[in-house]
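Let's start with one chain on its own, the form predicted on its own, as structure tokens.
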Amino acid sequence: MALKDIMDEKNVEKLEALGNKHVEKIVEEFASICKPAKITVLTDSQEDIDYVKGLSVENGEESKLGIDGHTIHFDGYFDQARDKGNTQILLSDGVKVAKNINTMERETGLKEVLGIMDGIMEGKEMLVCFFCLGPTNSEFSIPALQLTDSAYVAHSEYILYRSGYGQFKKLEGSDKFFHFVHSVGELENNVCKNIDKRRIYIDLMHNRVFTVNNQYAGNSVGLKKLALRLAIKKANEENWLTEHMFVSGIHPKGKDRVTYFTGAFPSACGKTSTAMLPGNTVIGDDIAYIRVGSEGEARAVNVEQGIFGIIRDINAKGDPYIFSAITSPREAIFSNVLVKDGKPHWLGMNEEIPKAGINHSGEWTEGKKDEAGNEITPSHKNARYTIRINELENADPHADDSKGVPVSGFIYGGRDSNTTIPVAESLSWPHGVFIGVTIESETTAATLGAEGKLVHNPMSNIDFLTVPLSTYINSHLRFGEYIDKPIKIFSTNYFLKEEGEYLNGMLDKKIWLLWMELRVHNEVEAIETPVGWIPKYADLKELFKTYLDKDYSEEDYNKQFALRLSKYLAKFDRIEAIFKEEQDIPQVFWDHLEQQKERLNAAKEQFGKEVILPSEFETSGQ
């Protein structure tokens, strides 16, 4: 089948202008398999981008809301989060990935998914889109080709990613790009009908992803978490890092400097809100590429140019920049919130929510239940908003810098209600890597399945690993050796509870971050404990007063930073059992695990109790 047999002359010209036979072959192949009625090739032009936006509304995938530029999209009731069960890595013989990653024999998976895709776009329009992961014209740039029959997916990607048609021209015919093929499949009431045939298959051999019978952006927008998997493999082969991290600049009062941090948190654990804290400037909230710069420093870029963020609990007090952006005229897509009279409503917005409206379940009224008898919330817990970062008042001026920004600290966080203290600095780079790969976090509504389950999530990246865990750990250990300018590594946890009540306020995270910034510049001392360096009370007290005008009590400090030794020891027993199931874990990891347990047991013996206050470590000289 030739291009001219399936496309009009204008679109053939757009494709041939790239001078890339690999792109042409992919379009021909999947046009033949998916059998669309029409193919439209989209460039970087505003005319083409506007076409996609209009098409999404025309198709009913999005509807206009009351504020100019705002639209609403609904996914199906059973398509509200990343589908881990139907996400498979297609592997050839001899290729290995992390132990708990879903995998399938490559030829078997290809036969199945291509069979599902046979004729899946009949009567529909295939959109051929070009994007760039990372800034354009940069060593970080990875071109990405997207084929989809969803104008909503294409529209989302034009918000979230830099246009890449021009970047493809610079490939000069090379096949060094990722590509993604997506179809919503058959629709019923404008949502996916055949969810039993939902498939998300990642073919590492050819740097491509097939995703069908889904609409939720975490499953359908190929350039997001699906591209993350491809990039992790690429980075581990080329000695740089692809991480599930925000990139943010910290601007301390009275000091003429900006200090950049990256941070990895599982979904719905505070990553975006940390990146967006008042006083920060944000580069990205989700995925970072990190390379060694020309002067031996670590440099990071945001893979994306937009935010696909969880909207729950976004309000004027807790997230003023985001709230301002999504409640004023600009291009923004809302998904799976409640809509009443053209206005979106969501959980935690600190405004009264109507008793009736339209949501992801269709017509909704208060008390409505699903077929299983579960009450349907007005807005889904994983409802989202999609906007460009440059729409925010706190967008960092270096967000599109082709060289990235210098990184001074890595932060690893999770959702832990009973063990991990709010902030600690690692004892060394290898100890910091150990901290990152031993993260445990309680599950949330961002993935399908039960909430509140404690899950091991190394570097908050376990769902996306396409290399063995041993390879991933070794890559991080080596990266610390490549850089000449050291990076400090920190752990953080905003979700510590006592008698069911959170011990941290919503904005306390700002103080933990500012303390990290001071530690990077060696401007405050710290207390050495078995789990790392922790803040002194006097320093936190001053920061709380200066930045939050809050009197921080020593009682609160002791509750938050007391080390619960048995809880920590139980955690590391769980971690040990998990890692014994993995192959070829580097000896450095086992050394740090043993040292960590020895330090905790020594403290238990020294103090003769289960819970130790920070002041006791300070006076003991540990």
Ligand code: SPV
Given for the second form:
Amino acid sequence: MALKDIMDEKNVEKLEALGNKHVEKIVEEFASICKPAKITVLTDSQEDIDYVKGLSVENGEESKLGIDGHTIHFDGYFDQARDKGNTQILLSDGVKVAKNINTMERETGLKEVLGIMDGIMEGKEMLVCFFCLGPTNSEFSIPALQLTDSAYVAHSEYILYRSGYGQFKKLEGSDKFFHFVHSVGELENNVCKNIDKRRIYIDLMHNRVFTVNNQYAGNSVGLKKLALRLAIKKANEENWLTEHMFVSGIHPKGKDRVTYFTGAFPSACGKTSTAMLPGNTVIGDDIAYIRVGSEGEARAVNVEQGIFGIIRDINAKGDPYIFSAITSPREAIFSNVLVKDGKPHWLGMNEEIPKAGINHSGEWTEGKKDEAGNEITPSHKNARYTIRINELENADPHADDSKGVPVSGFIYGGRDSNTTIPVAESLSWPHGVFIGVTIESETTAATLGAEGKLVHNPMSNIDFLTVPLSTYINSHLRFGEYIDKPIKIFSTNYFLKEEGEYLNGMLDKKIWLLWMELRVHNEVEAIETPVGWIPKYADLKELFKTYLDKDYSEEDYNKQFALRLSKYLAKFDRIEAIFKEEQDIPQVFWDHLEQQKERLNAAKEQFGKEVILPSEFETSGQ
Ligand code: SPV
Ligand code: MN
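Having seen the form predicted on its own, can you show the form predicted together with the named molecule?
First the chain shown before, then all remaining chains and molecules of the complex.
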């Protein structure tokens, strides 16, 4: 099939102007498989980007809200989060990635998904869009081609990513780009009808992903978690890192410096809110590429330029910048919130929520139940907003720097209610890698399935790993050797509870971050414990007073930082069992596991009890 047979002259010209036969071949191939009625090629021009924005309203995937530039999009009732069950990595050689990661024989997977895609765009318009992962014109740049029949998906991408038609021209005909083919399939009331045929298949061999019969952005938007999976493979082969991490600058009071941290947290566990803490300047909130810079320093970029953030609990008090952005005129897409009279409402917005309106279940009134008898909340717990970061008051001026920003600390967070202390600095780089890959966290509404289940989530990347866990661990261990300017690695846990109540307030994370910043600059001492270096009470007290005007009590400190030895030992037993089922885990990991357990057991013996207060370690000189 020739391009001219399926596209008008103007579009053929736009495509051919790229001088890239690989791109043309992909468009031809998927035009002939998906059989769209029309194909539109988009460049980086404002006119083209506006066309997509207009189309998403025209075709009903989005509707205008009261505030200028705001739209609402609904995903189907059963399409509200990432679908791990139907996400498969296609592998031809039987390589296992990690025990819990779905892999499928490549030929079988391709046959199935291409079969589903046969004629899937009949009567529809296929959009051909070009983006760049990471800043353009940079060592970090990865061009990405998106084919989709969803204007909502393309619109989201023009907010969330840098457009990359120009970047494709610079490829000079090469095939060094990722590509994504997406179709919503048949729609009914503008949401996917054939959820049973939802598939997200990752073809590592050709740097491409096929995703069909879905709209939720975590499944549909190629450049987000689908590209993350492809980039993890690429980074692990090329000795750099692709991480599920925010990038944010910390600005301590009275000191003329900014210190950048990156932090990995499982979905819906405080990653965006950490990146966006008052006083920070934000570069990115979800995905980072990290490379070694010319002076041996680690440098990070935000792969994206926007935020697809959880809207629940966003309010003027807790998240002033985001709240202000999503309540004032600008381009913003709301998804799966409650809409009444053109106004979006969500859980935790600190305003009264109407008792009726339209939400992800259609017409909604308070008390409405779904078919399974579950009460439907006014907005979904995983409802989201989509905005550009550079419109936020706290956007960092270096967000688009082609060389990225220097990174001084990595943070690994999790959600566990009874074990991990709020903040600790690892004892060394390999110990930090060990801490990162042994994170356990409770599942959330960001993925389909049960919430609150404690699962192993190494570096918050378990859902996205495309290389064996052993390879991933080795890459991190090696990265520590490549950098000449050391990075400190910290762990955090914002979710410790006592008798069902959280032990920490929402803003306490600001203090942990400022403490980490001081540690990076060697400006505070710390207490050595079996799980790492922890803050001294006096330092936290001062930080709480200075930054939150709060009197932090020693009693709170002791509750939060008491080391629950048996809980930690139980965790590392669980970890040992999990890793024993993995293949080729490096010896360094086993050494650290052994040493970690030894230190915990030694403390148990030395103190003769289960729970040790920080001051006890301090005076014992541990
Ligand atoms: C996450 O779940 O980690 C997100 C949103 O950042 S999604 O696009 O669904 O991946
Ligand atoms: Mn994420």
